[in-house]
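In structure tokens, one chain follows: the form predicted on its own.
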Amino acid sequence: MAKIDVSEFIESNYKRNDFSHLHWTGSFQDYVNIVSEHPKVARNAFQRIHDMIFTFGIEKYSEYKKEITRYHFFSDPFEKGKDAIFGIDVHLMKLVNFFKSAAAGYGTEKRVLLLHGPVGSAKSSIARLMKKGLEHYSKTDDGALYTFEWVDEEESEILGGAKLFSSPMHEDPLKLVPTEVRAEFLTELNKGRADGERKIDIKGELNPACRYIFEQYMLKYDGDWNVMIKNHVRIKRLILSEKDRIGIGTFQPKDEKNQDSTELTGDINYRKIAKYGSDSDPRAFNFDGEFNIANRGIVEFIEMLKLDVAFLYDLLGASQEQSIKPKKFAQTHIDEVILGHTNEPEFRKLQNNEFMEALRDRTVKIDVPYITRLDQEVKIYQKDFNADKIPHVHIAPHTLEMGSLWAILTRMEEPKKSDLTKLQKLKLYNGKTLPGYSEDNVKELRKEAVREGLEGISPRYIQDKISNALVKNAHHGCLNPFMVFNELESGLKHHALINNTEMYDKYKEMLVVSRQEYEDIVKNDVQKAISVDENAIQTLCANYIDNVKAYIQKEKVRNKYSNRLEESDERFMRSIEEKIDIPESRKDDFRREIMNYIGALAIEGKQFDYRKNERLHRALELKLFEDQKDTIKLTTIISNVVDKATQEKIEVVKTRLIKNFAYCEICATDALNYVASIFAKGDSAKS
């Protein structure tokens, strides 16, 4: 075990200069100079969060002919993707648009932002990201912000005999500019700013305690603001921190008898009443409610609509008027984002409660549904179940994919088109192509399914069952899809959110579909391992397309060996099409679909890739497998007698599974045995 010299390690890794930079202090004039040079420091909370999100960059991509923006902020750059959000980029765009509007002052800054969705749909993760992001951003030069504190070396009675009194609500020092001269001051400060550029603004009065101190010092110095500011105000850098309750607040429902509105707006400090002589003295008040401490940042309301109605009324003024009412004091201005999240049952109650119309009117709802795209759902489980976190157990290929597939099937609405199954719909959503379905068709499928993603199995259930399967099968050394399927099925009987037989039967039916899909996938893997040559498939595909093109256009195809023009090879084309059950009567339709698909891609400037066309891809693989399968008899694997030559061929296939398809020795053997048993059943059925 290596020994560490702690002093040397800290000295070389901890930068004291950074500490000094983050704990900068200066005069009010120093701050005005900073604001003049870097006006961003005077942003409001909505503008700060908007800029924070864009700081981490964006990427654009197209999905179903719609341009979508992916904001890298939601990949969680702070904790290596711990709270990364996947698969709901369209909804995250709506969230960012809320902040765009609020940052521009278009009205949404006077609204409560409500994240709405089923349990386990990443609402809390989005809130955590916002809070983590603000903490990180406030430590950067781009995200710097400042507050002030009162100082008095004489320890006068104004500060209660103390030398220091920090602004309890971390307010912007510009609030110290008297209201009578603010307009002229801002005109000077904003001189030279281009049209369309954000203007510096000062909103609201000081909090009651700072207002009292301000007035007392002005009395002391006969109204000389300059002397008061110079002698008793110190500006300091403000670092937002949830743990220190600076700029980030969190509020959650508790027992109504033990919770009142003072948790939001602060309460009287009874020990200080004797010192100051009155409970109306603002210095005897603790401005430590969640609204108070979250000023300049964000306050999160966990399960917001489970709160007692009395708390919800506090939200009305906090959102629309951007002010709160501490006990015994006047309305106090706040500058913060109010972020709540709730599940659907509570939101329905809000909709049905006519007395809460005012709150509904002040709420912007952003749906946060479950993921309905397979490749994105898989990413959730890859964060927790991977070789780095579980080095002692290998996770077989398709294990996480099958759990994801089942979860998404439970969330999907039944297609309205009778010729489309849920599984096919899932594959269309995941970027696969099906004959007769264009990007426009997929777009329509999404539009007609208004409830899709708002119900079904949550990722938490999948995570729990994968964990159970790992614990139960740790001795096996490899976790495979069958182990996970067994856990998913056994847990359904005790699932707290399955409350009727119809839902239970529906989820079990989707498990049957998922198992069948895995059977097809694992068979395909073994078939690929036997006919592994990708170049051979590409050559086969090119040959097929050439023949189809000649057939459709009534042309001849050139023989690459003899260089002669010949008729299209009907026997060859049918040998491929029959693999996916294209009947003779449908062959022309299928061939036209292929050519139309290639033509549509060409118009969009895209190249044809047979791997994107699932049916054709499968047909080509099956054709190649058929051409090569006689070199190895799969059914011999499960017999007790395997000759040496066959065993060598089996080992070659197993090696290919390990090398090319991420299997290990255990799951490769399991896969081969399972596929061999399927073929054996097929052979016995034929006989």
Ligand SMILES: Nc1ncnc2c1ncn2[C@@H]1O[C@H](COP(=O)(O)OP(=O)(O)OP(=O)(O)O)[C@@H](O)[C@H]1O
Second form
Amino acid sequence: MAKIDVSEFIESNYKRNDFSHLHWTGSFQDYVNIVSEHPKVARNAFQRIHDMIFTFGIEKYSEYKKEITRYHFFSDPFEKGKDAIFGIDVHLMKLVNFFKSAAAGYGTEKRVLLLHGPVGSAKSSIARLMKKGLEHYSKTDDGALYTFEWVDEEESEILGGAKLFSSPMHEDPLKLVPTEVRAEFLTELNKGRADGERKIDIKGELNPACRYIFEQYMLKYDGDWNVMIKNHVRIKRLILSEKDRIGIGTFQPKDEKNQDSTELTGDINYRKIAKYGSDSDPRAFNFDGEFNIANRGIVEFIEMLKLDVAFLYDLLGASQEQSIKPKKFAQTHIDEVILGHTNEPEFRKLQNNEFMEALRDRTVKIDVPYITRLDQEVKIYQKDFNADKIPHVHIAPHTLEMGSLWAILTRMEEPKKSDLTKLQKLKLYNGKTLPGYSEDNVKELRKEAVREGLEGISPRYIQDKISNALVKNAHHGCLNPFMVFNELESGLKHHALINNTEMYDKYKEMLVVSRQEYEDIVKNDVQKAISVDENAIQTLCANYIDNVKAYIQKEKVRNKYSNRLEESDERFMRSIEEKIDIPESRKDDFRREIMNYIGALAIEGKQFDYRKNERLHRALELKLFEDQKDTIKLTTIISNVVDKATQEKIEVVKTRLIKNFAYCEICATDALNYVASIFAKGDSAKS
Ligand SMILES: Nc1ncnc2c1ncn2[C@@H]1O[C@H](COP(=O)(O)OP(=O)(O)OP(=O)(O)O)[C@@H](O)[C@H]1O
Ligand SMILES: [Mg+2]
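Mind giving me the form predicted in complex with this ligand, seeing as the form predicted on its own was just shown?
All chains and molecules follow, beginning with the one already shown.
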């Protein structure tokens, strides 16, 4: 263990400068100077979140010919990707559009933002990310914001004998500008700002407590605002923090009968009533409901539709009017994003309720579905299950992928085209090409499946079962897909959300499909390790394409060695096609499809890559395997009597699995044994 000199470490790592920077205080005039120079400090909550999202930059890519924007903000730059959101960029774009429109004041700032989706679809993760983002942003120069506190050196009665009284809703100091002169003040402040530029605005009056104090001091100084501000107002930097209940609130409905508005809009402080003599003295009121404390930032409503309906109307009012009504006090302006989330079943339960109309009208609903792209789903599990976090157990190749594969299969709708299996559809979604399916076809497939991603197995179930499998098999030193499949299967019986046998059977059936797919994959790995270097396939592929081209165009092929023109080699082409069961009668179609595909790619200026054409890729591998497999007698592995020469070859294969395919000693041995046992059963090398 290394020794650490604490004071030296802190001195060089912890920036004291930052501390004083973040604890800056100043006069009202100082603040106005800051605002003139950096009008951003006076942004409203929607504008601030909007800008925060954009500070992390974007990246564009295209999917199904549509341009998609990925906002790096959603990769969680705050905690190294811990809450990164994958695979639902299209939906995140809608979320960002909400903020775009709200920041510009087009009306969505008066709506509740409702994230809607099945259990475990990242709704809370998105909310967490936004809160975390705000905390972080408020500490940067770019995201700085300010509030004020009342100061009274004489500890007069006005502050109840205290020296300090902070704005309980951490309001923008500009709200201290008397309403009568605000319009002119703003005109001055906004002078010189171009037409398209955001203008500074001051909305709403001070909260009741500050309003009261304001008036009392005005009385004291005979209406001299300048003296009041100079003597009693101090501006300070505002750091948003969920833990400190500043600018970030969360509300979770508990018991349906036990909902109380004070949790949202604050409560009478009974101890202070004695002091101030009246329960309508705003100083005897704690403005500490979630709506109050979330001012300037965001308030999250977990399971929003579980709220009592009367309450929900309050909430919808709060967004529509951007004001709340604390008990016994006037409407109080709020500046905050109201973010709710809800599950599918809850949403549906309310669908027949007339209240739904009102709700639909006042919310912007953003769907947060499950991921349906395999390579994206895998990333969820890689976050938690990787060598860094689990150093003592190796995770065999394809393990997380198989959990993801099954999860997505359970989320998929049966393709309407009968010749397509769910597994094939999954692969199409994942960017593989199948002959006969263009990008447009895949887009169609997605379109026809309206409920896709709204049901099925949640990532949380997969996470839990992978954890279980890890714990149970820690002694083995390596977690493989079989272990995960077993956990996934045994958990199904007790799964709370599987409530009919039809669903149960469907999920089981998808497990069979997944296991079969794994068998193919692991066989393929072993075959590759035995036979292949990529160059050999490449050559084989080029050779095949040359022959197909000649065949289709009724031309001759130039023999690379003799440089003479020859007939296309029918036996050679068939030896490849037979590997994937293409009958004689279909061979022309197959060859034509490939040529068309290559032609279409050429038009787009793209090169043909056999790896993208799954069937051809497989056929080529199998052909190569066949050409080479006799050099190693795989089935002898399980016969216990392995001669030295074979043993050496097996070691070579194992080493290749480890070096090229990320296997470890344990799973490489497992894989070889498994594949050997398949071959021993008389299975051919075909899939
Ligand atoms: N698209 C996704 N990208 C990254 N992680 C995801 C995604 N979908 C789900 N997850 C992961 O699944 C788990 C559950 O997510 P989360 O708690 O955010 O879901 P939720 O929608 O709030 O669920 P619930 O409706 O049960 O409250 C988390 O670990 C989260 O990281
Ligand atoms: Mg949640």
